[in-house]
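Only one chain comes next, encoded as structure tokens, the form predicted on its own.
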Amino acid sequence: MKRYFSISSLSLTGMVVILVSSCATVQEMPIQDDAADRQLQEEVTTADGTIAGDSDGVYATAMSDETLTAQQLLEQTDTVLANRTVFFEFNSAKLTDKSLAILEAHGNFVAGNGNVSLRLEGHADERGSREYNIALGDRRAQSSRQVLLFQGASIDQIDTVSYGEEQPAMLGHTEEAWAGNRRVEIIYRVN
């Protein structure tokens, strides 16, 4: 009997000895949950990376605390949302990748506020009629709306007017002046 005593005790002393040392090895170290942070900063960043909303129209930026209006938002000069031209090809309506990313970051922020809509005019170079031309902005403003509506934006947020030739963005006539004038501007409101 003694010998079955000693061999539990011996066990159990050396379970206790592994039981400290494995405490012993382990160090407390702050726990980073990256997949947590990551998770925080795609539920705050937009598309454009840049800012979150809600449906009352106040927006944080995502890398402070700060609370901005829709209006601040759209004033700042450093963000996706100051970029508010979009560009075509010749004869085209087809929206290239850039035009694509622009709108889809622009898209989202009007599905976020509801108090904010917008007009998107659609513009011609001087070449072609200007019945073509007027028709011809149409299907670019119209392109560009089925982005923003694909994004979230209401249809009650969105205007489409067509200028084609009649309000040129750059005066001449070289392949420049002409793919700056094929394009459609966004021109916001917010109520």
Contents of the next structure:
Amino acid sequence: MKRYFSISSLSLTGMVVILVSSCATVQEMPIQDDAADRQLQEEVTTADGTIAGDSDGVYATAMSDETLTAQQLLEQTDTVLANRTVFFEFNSAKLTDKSLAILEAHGNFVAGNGNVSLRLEGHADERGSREYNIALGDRRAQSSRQVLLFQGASIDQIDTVSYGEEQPAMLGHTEEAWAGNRRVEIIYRVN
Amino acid sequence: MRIRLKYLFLILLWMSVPVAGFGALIIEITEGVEGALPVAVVPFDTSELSSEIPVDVGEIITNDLNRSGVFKAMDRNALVARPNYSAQVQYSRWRDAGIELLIVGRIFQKAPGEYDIQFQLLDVLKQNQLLGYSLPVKKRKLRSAAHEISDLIYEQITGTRGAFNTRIAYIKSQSEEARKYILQVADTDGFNAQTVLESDEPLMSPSWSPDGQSLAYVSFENKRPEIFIQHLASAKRSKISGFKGINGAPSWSPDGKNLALVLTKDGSADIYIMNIASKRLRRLTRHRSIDTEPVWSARGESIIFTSDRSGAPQLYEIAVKGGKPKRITFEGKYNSAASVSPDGKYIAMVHAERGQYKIAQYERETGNLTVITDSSLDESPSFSPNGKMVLYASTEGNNGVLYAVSIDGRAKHRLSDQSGDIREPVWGPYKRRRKR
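Could the form predicted in complex with its partner chain be given as well, to go with the form predicted on its own?
So here's everything in the complex, that chain up top.
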């Protein structure tokens, strides 16, 4: 727990940066992607006469993350939240720094969006016995859950399950396949 | 220095020879084991039958005897004669062919769909009958009757009851478009496979009731692991454990009254005992490590389980009434998934050395651990009810396949009639003996 604290206070700062930058990307997208669309919008605002300015700043405020639903945020492909899988070492549930950062981002997101819940699905590679691997997958899901709870997610928002080695993401008996199968998958549900 | 090196080389050579020999022996198993008793099974006479019989009784017996590793049956095409009962036997011809035991038989029609199988087990050297039976049997039980004959022969010769006429359960997975999980029961030779349950979600950890009438298993049908009990004949099933978190690794007590299982409802994975009738739970282990895969000792007074409390999975034993668990295995960094022999003398387990997962057998009295399989991803050992063979799952390509290996590791065979990805085999109990 102590370890989570020190690391998460550091990466909380990081999270702010990430969130801000992700908003910025969203704002920029319609402008760059479709100039005609933007023109249309400008015309509408001008006709209304309520917003005189045509500066990007005014426009950006209108499209702030308040108007982006949790669903839309989750659909973005270029944010930390787009990482829905964290990986583990053999016979271990210890989180790497990278996994920790990903889970903290999800924890913050869930904490800030009460209508969102998620399921952590723990998995193991095929080696060893099957029920032991169920317990190992569970341990991985639990250590991931702890991070989310620490970031402020509520207990009701997080469900865990372990599939052990029963649902491999990669087939084959190679180190690569095993590494790809030792994982926790984050599955969202938006109410 | 030079001499020492030479000496070392000799030691290495000496060490490597038995290992290589051991491997070669296993490959030859389908041909029979060295020291196996030479027997001949003459095709049973069916000339008296009004219609063709769907089962080759003699062939089933031949395969059973070969699979045991105790017998080596003569190839059917090499048989020196085709007698059908003792009076027709010229013993000297069989003796000259090196045969020690001869099995002959006839099948008669009793009624439509009903047969009478008469067979004799003959001692070629002493020129006498060791066993002679007449077994009435219905058409759909013909395969079972053939296994029953194998059991009688096996018991007559070895003194141990045969386990050919028993059943196995296993999980099969088929991945066409959507993955399906199937719980099946089959004869010990892989034939007569019957589906017990089919699901889109994983099925795991089948455990036989001691009377062979029911199976306990784990099903993810509600998107999480829950334990069910299903009566095989009626297909009636009920959820027996659906607590929050893991409900796993059910294991039926020898008296049939209790189920050992794994729950995480109070924290990390721990062993619990549930009374099946009252559903009352008792927590047996209490440790922040993983405690799982409980199995009952032969007499049911203790539970052997896997725990990583030492840092890696090892086997431990705890009294059913509670107490401090005692570590059993110390060899290797990964020992799990115990199966206890019916006489309690051996524990089979998954044993890893240098990243290779094999089945090992631990003799409780001597403390000797012997590796009895030779692939790299073997799992789910399960003792035959007579304790002579261990059924287990191995891997070929992306599919799981079932093997059975003798307790000494010398005889090994792959189960026939398999397709798809098959794993988690469990050997069922003896069927009730036929009244004689």
